[in-house]
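Let's start with one chain on its own, the form predicted alone, as structure tokens.
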Amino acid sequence: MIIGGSASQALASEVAKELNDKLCTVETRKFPDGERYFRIKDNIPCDEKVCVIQSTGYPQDENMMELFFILDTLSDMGVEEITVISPYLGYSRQERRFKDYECISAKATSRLIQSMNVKSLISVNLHEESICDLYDIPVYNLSAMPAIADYISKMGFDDKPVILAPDKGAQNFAKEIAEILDTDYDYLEKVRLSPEVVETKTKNISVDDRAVVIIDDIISTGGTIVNAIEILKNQGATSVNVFCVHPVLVNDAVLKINAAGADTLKATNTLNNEVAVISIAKTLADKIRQL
């Protein structure tokens, strides 16, 4: 049985359809003082396998608290096998301590999730793979790159585009998509020309007279992407198409990226957003079948 939290109800519906499983009916609302109410309206047998789908992006505290309410309710009902599917797992950017007495937020949330009878966790392109090590239960970090590559393949480029990471840290994403599409990939690198002058350019491949696809896991404010678009346009790219897994996109990021000259801005539906048009429902469903 599939339960969709407020942040992922549309995605939960798609996953249930892919699996031909029952989508539970739930009731959720906010009281005037801001506190949340949650109720499962269907009967769930104790021996039923239940998948709870809830991304915990903005507003993180609210979505995370609702996830805990769902899990605690299922635990009280005696459900023995619960899988949490949080395609975007909030509080996952700090997996270690940088200063004395800092809270390791990823570790804190892992303890809370595991305390509620959860047997496994599924997420998508976690910002750091080491987050998996904070859990004592199986954690499956899925890749959205095949779904994004499939979308790109249907865009009708005249020639195969260059798949480009905005920095070296995202190079593996570009490589994964490029291998699926059988095309070139590269990343942007800063090169110091003098003590005062730093130039950003592609590491190995010229983008002159070629279509470019930028790929990243998370786009938040869009500053890095805006800078990349301007560089690539100046280097002769015929088009610059921007893709990401998690469209956080705060502080007018969509407007800034489009104003910089992006020909396309698309993302997966790990988060609800106007650009979230690439479904990861099949990716999630395929993994659920394996459990």
Ligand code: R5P
Second form
Amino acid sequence: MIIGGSASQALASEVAKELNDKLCTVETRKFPDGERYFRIKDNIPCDEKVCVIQSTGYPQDENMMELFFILDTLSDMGVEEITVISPYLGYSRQERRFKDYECISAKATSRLIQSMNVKSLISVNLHEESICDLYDIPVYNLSAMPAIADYISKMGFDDKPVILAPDKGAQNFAKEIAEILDTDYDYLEKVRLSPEVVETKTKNISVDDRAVVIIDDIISTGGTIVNAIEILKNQGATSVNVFCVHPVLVNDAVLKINAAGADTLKATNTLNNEVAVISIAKTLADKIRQL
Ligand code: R5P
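Okay, that was the form predicted alone. Show me the form predicted in complex with ribose-5-phosphate next.
Expanding to the full complex; the earlier chain stays at the top.
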């Protein structure tokens, strides 16, 4: 049985459809003072395997709290086999201590989730693979790159685009997509030309007269992507098409990216957003089938 929290109801419906599984009906709302109310409206037999789908992006605390309410309710109902699917797992960006006595919020979150009778966790392109080590239960960190590559392959580029990571940390995403699409990939690198002058350019490939696809895991403020678009346009790219897994897109990020000259801006539906048009329902469903 699939349960969709309020942050991921459309995605949960799609996953249930893919699996031909029952989608549980729930009631979720807020009290006048802002506190959250949650109720499961169907009977769930104790031996039923239940997948709770809830991304925990903005508003993170509310969505996380609702996830705990769902898990606690399932425990009270005696459900023994619970899998949490949090395609965008909030608080993953603080997975270690950068300064003394900081809260490692990814660890605090992992403790809370695990305390709630959860058997396994599925997420998509976790910010750091090391987040899996914060859990004692199995964590499946799925890749959205095949779904994104599939979308790109249907865009009808005249010539194969260069797949480009905006920094070295994202080059494996570019590599994965490039291998699926049988094209080349690269990443942007900062080169210090003199003590005062830093130039950012592609590491190995010229983008002159070529269509470029930029891929990153997260776009938040859009600063990284705006910088990349400006560099690639200056270097002669014929079009710059931006893709990401998690469209966090705070404030005016969409506007900034479009104003910088992006020809496309698309993302997966790990988070609900106007640019979230690439569904990861099949990616999730395929994993659920294997559990
Ligand atoms: C960094 O590690 C991530 O992969 C993204 O590049 C980063 O989160 C993007 O942030 P922003 O959109 O604020 O530049």
